[in-house]
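Read the single chain below, which is given as structure tokens and is the form predicted on its own.
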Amino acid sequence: MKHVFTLGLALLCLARCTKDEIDLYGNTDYLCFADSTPDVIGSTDIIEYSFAFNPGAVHDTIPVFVKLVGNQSPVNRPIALTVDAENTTALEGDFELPHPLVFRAGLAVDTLALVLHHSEGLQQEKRTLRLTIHENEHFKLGPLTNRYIDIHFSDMIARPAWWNNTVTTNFLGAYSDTKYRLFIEATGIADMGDLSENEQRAYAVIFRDFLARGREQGEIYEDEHGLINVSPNLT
């Protein structure tokens, strides 16, 4: 985490502001949302989350990054943050905001611990929570494009790009959402995109063994293709 802003970063922030000029050399402090690698002022205003990648979880905590453009403080400072009801489809019980809402002392980038709760209907629909930063006595508003952030969350799943023809033919067999959920449950991973073929084969074997043990205990694993199995070519 970088605690010193370079002149280039300050100029980037200035370029992204259209109506409100930021006083780069004064005593005014500004806040804006940042992305998940917040060494540059936010390049995204969306966070995507799915409980499908955390099977069995009834809730999960995700970090929402907030960046300071200005002076670090020796004391915690309150943040003015609200839920934009007009652009939010999430239900009241779907989330919890951290309390108190503060930007902590000595930081240039802070994280707000947003708790999302699993609820019925998330396998059928994606819900949105929009958070908006407001000006208060401690902070002015940063770039216009980074004053709000949308958190899209669900329990939905889709075929990942790494589950390609090679993975289908040699390791895991035909894709289905049901099989993908079971694969995540069995292996603890959801992304094999950066793995070698030997590593992919190893996880496929773990999945095959998981299915075999389950069937020995009377489990029935089926999807739209019939009984769930790995590729017959897996050795």
Contents of the next structure:
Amino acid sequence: MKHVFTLGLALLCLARCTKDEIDLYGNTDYLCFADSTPDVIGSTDIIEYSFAFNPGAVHDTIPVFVKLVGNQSPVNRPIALTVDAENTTALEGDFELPHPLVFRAGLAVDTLALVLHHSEGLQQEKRTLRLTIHENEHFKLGPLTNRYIDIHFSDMIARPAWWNNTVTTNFLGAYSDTKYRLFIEATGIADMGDLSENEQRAYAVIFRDFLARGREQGEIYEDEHGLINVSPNLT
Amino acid sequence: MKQFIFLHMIFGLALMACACHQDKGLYDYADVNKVVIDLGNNGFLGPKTSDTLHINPLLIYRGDTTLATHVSETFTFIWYCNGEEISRNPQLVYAVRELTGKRPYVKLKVINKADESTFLAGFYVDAVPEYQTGWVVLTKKENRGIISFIDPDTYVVTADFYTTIAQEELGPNAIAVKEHWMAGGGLTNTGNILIVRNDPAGNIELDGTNLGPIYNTNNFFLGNVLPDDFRPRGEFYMWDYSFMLDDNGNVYTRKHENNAYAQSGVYPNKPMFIPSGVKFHKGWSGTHLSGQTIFYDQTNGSLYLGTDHGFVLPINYMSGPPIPPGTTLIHAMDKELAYVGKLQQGRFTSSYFLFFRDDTGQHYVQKIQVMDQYYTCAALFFSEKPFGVGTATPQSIFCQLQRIENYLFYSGGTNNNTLYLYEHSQAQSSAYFTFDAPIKTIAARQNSVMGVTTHDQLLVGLENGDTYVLGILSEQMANPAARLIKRIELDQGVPVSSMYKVGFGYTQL
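Having seen the form predicted on its own, the form predicted together with the partner chain:
Full complex below, order starting with the chain above.
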């Protein structure tokens, strides 16, 4: 029995002396989608886009980030990217993939310029485009959650969180989609969430003057509440 | 027991006998001669921070009144400032700016060397900042804007102080200087100086106490984005709102987020909507009290009010007796509006003199009272009179006294060299002073004379770079020989704009 223990211990000691063979770092390059903070790989954000925030645009280009995990290359390398038809509701003419589809030399994060086209029906429905990365001779696939990205786009608009009671009472009055679209057209901004009350007031004044100027020129601004106006408390 | 009571009675009587004992007294008293200290003030001093205190106290001692310097053998003198010793000389010679503490209390301790008797007296020092009040003159020389400060008492000139203090040039396009008080900043806060620059670089606000630059008003546009083709032509501060007028005739208004601050709130970076595409040629600030700004639409010959509610409203005559035929109508002027003279009246309702000039060079003055009725604005018509026949010219500069309604000073005559006094009540002009060069600026000083806030001096800037201080009190008006107080060879170029810096906010209420 004593010998069995001694032998076992000796085997264990030998096992500890076994040397693992370590893969050289960078032998394999991985590629995945990244979110708007591409330094961190988390699960990829869904990209939401609405033509309502860009009034009058017939097409727009949105950035799609792809991140390299591995060595940067001195040459451009092709990316295998496809549209996942099963999970895509966008029509063929709604988008244009960048061409050529390459990961550019010397970059750790590259931006693909995806072009979205405005079309009929986007004011009534939101469409989805799913892009999927595939493995090729240059890249293996990164984390599972980052191998595809969904782009939801429309020409629809909804009451934003910043259009709260304070904004309603002091500045812009009751919310309506039509008013919000006009506000964006007048001010060039769609988000007042991070603005001070001073700035919100100034934008509301610009909007008030836009409505007045338009009405003087014969425009009619109405929504479901009647005539579109800013809050009567705005001074 | 009886024996006990008896013993206590004996003891008590002995105590009473002691208490009744009269002290005959055998002491050597010496009279302590009281010293009364007269520091030459009533407990408060208001020197300028640049001054030096020279205080040689008067001592009233043994019936004599003598200077402290004459009795230094008899007394020890110790001066304190907020409890810290600052001098042991009989006479205090001490720079005001070296006094410590927010409101220094200077105390003199006088000790009689013979008997160590001690006497105290003191006063508070409410130091007035060096640049609290004074004349401010904006000039232009060799394509440089230069701003200078003239001390109202010593006439010492601090020339080109902006370049010295800010370490940068004002640029060639500075067009006006004006004082800016913050309504909520406290009545004892000092007004700042606003320099309007017809330049994309924007207006500059200077600290009223040390004249250092504190703000560029370009930084108060929404998102730090300036309107297209933006060059200020004027900026007008009221209590709760301010207006910016640009070279394209557009106005921008902002609400003061906190009217205790010199700058607060943001201007929209798109022009304010004025119906019918009205553009403004010029603007004039009302009094600080009024909360009014007057805008002039030269194209349509109309007058507008910028209100302290952020509105720009057309000014129309209120209904009532008909306006006399031939009057210049403020909503349809057939003459050019050359100047608006404000009068110190109420809040939201204040009067103005409007000075018109027709095509022939004839001038007219109309008095109206403008009433801000929140959503509308009405004007009460008082009168219109022709004035300045043969004296006022297209080059005339005007200065209506804000607190003496009767008096307007204006330049005119040959080469615009003569200063005239126009008396509204008499509707008459008279030559007040004639200079050796054309007049470019006129500013009136506001002062307290025998407890009355009024105007007592004028500063006249000449094209040759000289400035003159003239007296305008009743005795100086009556005696032409007494009018000239001081000629100052400023030598900083041609005057563009000038003002008297009044200082504290309460002076405007």
